[in-house]
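Quick heads-up: it's one chain on its own, the form predicted alone, in structure tokens.
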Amino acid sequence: MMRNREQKERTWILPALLAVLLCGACNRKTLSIFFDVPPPPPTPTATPAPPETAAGGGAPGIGGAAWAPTPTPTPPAIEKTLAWSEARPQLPLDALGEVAWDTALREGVIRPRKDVGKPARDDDFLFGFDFFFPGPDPLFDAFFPHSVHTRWLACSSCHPAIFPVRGTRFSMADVAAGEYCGRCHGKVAFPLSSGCSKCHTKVPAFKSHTPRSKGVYGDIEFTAHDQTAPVPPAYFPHWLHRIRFRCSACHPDTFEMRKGANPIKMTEIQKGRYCGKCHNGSVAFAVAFDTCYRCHKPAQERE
């Protein structure tokens, strides 16, 4: 009799911890009355995510967070001018008295943008490669500047049309005929009567001129080729241009660096080539009747 009820309790003991086991493995509460079980870590809470943002919202990014284009900076004070005599308080002056445009390149009085349609960013390709140009005696050695040169400019903007190859020659005469570095410096760039000891570091600094008063740096007069009125000749002042684009903005692609090379006519800016490139209604002030004497002003209304 007591064998039987021994057999009899063992075939449902079996059975109770099987099913124990099984409740237990989808329970840890159940299997920690039987056992000595841990209870279960707490159920770890959903970070919401971030609400799209009014700047632009967009696709949720890595890890949740929402993406937000980069805010377009906002243009610096001088921008708000069109007059000559206004911006030129803004900007600083070196010690010969001319306009830095380096420096306000680089204190961000200007702002300019190295490319048409977009805004200004910070990312500047600086070219270190700065080297002497021997001269016929040490005093006269030049020094040039690569670093300074390729905040304006792009490669293709003086290579090779300007300078063919490394270790070309030239000299002052030809810089001073207009060619090689005549082709920027005495017209947009610093004046070659009082710029030598920017280049020529061994030579005492001296002033030799008065500086410039007023938008004279590249500032250009021009007769539309087909112009069927009398008007007067075109205006174009390189530096109103210069604190909003970079020179390699324009040059070579749109007009190559050297004056009268590029044919420019009316009907040529109309289809969008040259000034209508940007003088669209996009990106600046449309060409038509009613913006005619922005550009084609008497000589004694220019600043």
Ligand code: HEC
Second form
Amino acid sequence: MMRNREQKERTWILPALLAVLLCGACNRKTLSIFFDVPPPPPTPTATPAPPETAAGGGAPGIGGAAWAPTPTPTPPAIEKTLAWSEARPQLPLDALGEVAWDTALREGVIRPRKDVGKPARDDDFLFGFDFFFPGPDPLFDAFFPHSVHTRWLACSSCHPAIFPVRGTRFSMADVAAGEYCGRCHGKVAFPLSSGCSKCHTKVPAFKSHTPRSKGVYGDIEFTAHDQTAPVPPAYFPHWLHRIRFRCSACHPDTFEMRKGANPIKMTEIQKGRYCGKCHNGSVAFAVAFDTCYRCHKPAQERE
Ligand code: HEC
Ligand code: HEC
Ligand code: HEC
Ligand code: HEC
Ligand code: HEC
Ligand code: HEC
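Having looked at the form predicted alone, could you now put up the form predicted in complex with heme C (HEC)?
Full assembly next; the chain just shown is listed first.
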């Protein structure tokens, strides 16, 4: 009798162990006993998961109906304008009055394409592993939503260029000096000064005392321009391009993500490289004598 019970116990221990292991596949904590897994997700209050991401919308699934190319939808209304003064009122703002770019994307105000020549698809790939960088005090832990970033960027923009290994340690001073998160934040992504509580989500939201930006940050001035040339230096408005394209359409393959790092010349553009990937008359206006000024526009004439 006794022996029989022991045997019975042994027979269900194995399946139970298997079940625990299998269940581990959906449980980070259990998995971490066996494997090197990413840190745990943050509290749900930080950035609410966009509703459309869970089910993947109406995107064709593996094993579903035969795949058919999604017809290119008409571009959103905001793409009709080339002036920031007209675009800004169409974009959602965050609590601090800055453009909430990720909200704009999720709400469909903008529909930036992932690459040139491919139709816009709404099946955002989200790498759902969001975590906190530990701060010196838990209050100053910094929230890093991988998911938000993979909606915009290619993995290769950050790995290994900015974050090669796990467990990188850095401080706010490094970020403010333009390294790590500061490679994008404070340049093209939301400004550091008014965005403290977007990263430090455990600090109660507060109104910034610094004057809010005009919202049009990230314009690139090509200062390496030959000053003896008959045209002023070219400029590149990030906002105008990012309402049409994700960062991954340009970075890191077409442009290295550092100001001045790309040796752009007109001869290269005309061969279809750099700006010429699009400014060829099919994706965007072509280089021609009546378009020089659109890229080589003096600062005071830009809207
Ligand atoms: C883009 C995200 C981001 C923004 C915006 C940001 N921080 Fe940080 N901050 C970090 C990261 C990452 C760290 C390093 C890990 C940690 O200590 O949490 C950090 C660290 C800190 C620390 C810990 C001590 C130190 O010097 O490293 C303080 C304090 C801090 N930030 C204050 C601020 C304030 C004040 C603002 C607004 C002016 C701000 N941060 C904006 C990401 C950000
Ligand atoms: C905006 C920058 C950024 C982008 C884009 C990005 N990551 Fe990360 N990733 C990070 C940061 C920051 C960490 C934490 C690094 C650390 O702790 O030092 C990280 C960590 C990881 C880790 C954990 C590494 C480990 O050893 O556990 C994996 C895996 C990972 N990323 C995969 C990806 C994949 C796959 C993509 C594209 C779908 C991607 N990342 C896109 C910034 C990024
Ligand atoms: C390669 C560029 C890049 C790097 C590096 C990067 N970010 Fe971001 N981040 C973005 C972009 C683009 C967005 C979308 C919102 C925007 O553009 O303002 C974003 C959004 C965010 C958001 C969400 C804001 C929202 O609207 O929900 C947080 C929080 C954030 N980043 C924190 C960080 C932290 C912390 C780091 C460093 C560990 C970091 N980011 C590094 C580009 C970057
Ligand atoms: C249409 C192409 C295009 C798109 C889309 C684009 N960029 Fe850029 N980006 C550029 C060009 C061009 C430069 C300037 C490179 C140079 O100076 O050599 C640049 C430069 C940068 C820099 C360096 C800025 C500095 O001051 O050092 C960062 C950071 C950056 N981009 C981030 C982003 C992020 C984040 C996104 C998406 C939200 C994005 N870019 C979307 C073309 C693009
Ligand atoms: C799609 C944007 C774009 C258009 C259109 C454009 N350029 Fe450029 N041009 C650039 C960029 C980017 C550079 C490299 C940065 C710089 O030197 O300002 C550049 C550089 C130059 C230079 C510096 C030396 C060289 O050869 O690269 C000259 C001169 C020049 N352009 C003349 C022109 C003329 C003339 C036209 C009209 C026929 C024109 N560009 C149209 C983007 C453009
Ligand atoms: C991924 C495609 C892509 C790349 C790469 C690209 N552009 Fe554009 N650009 C566009 C599109 C699309 C427009 C909107 C106008 C249109 O449809 O012709 C535009 C518009 C512009 C405008 C606004 C013109 C105006 O009249 O207001 C400027 C300036 C500009 N681009 C400069 C550049 C420069 C400089 C580069 C290279 C450093 C560049 N672009 C690279 C796609 C691109």
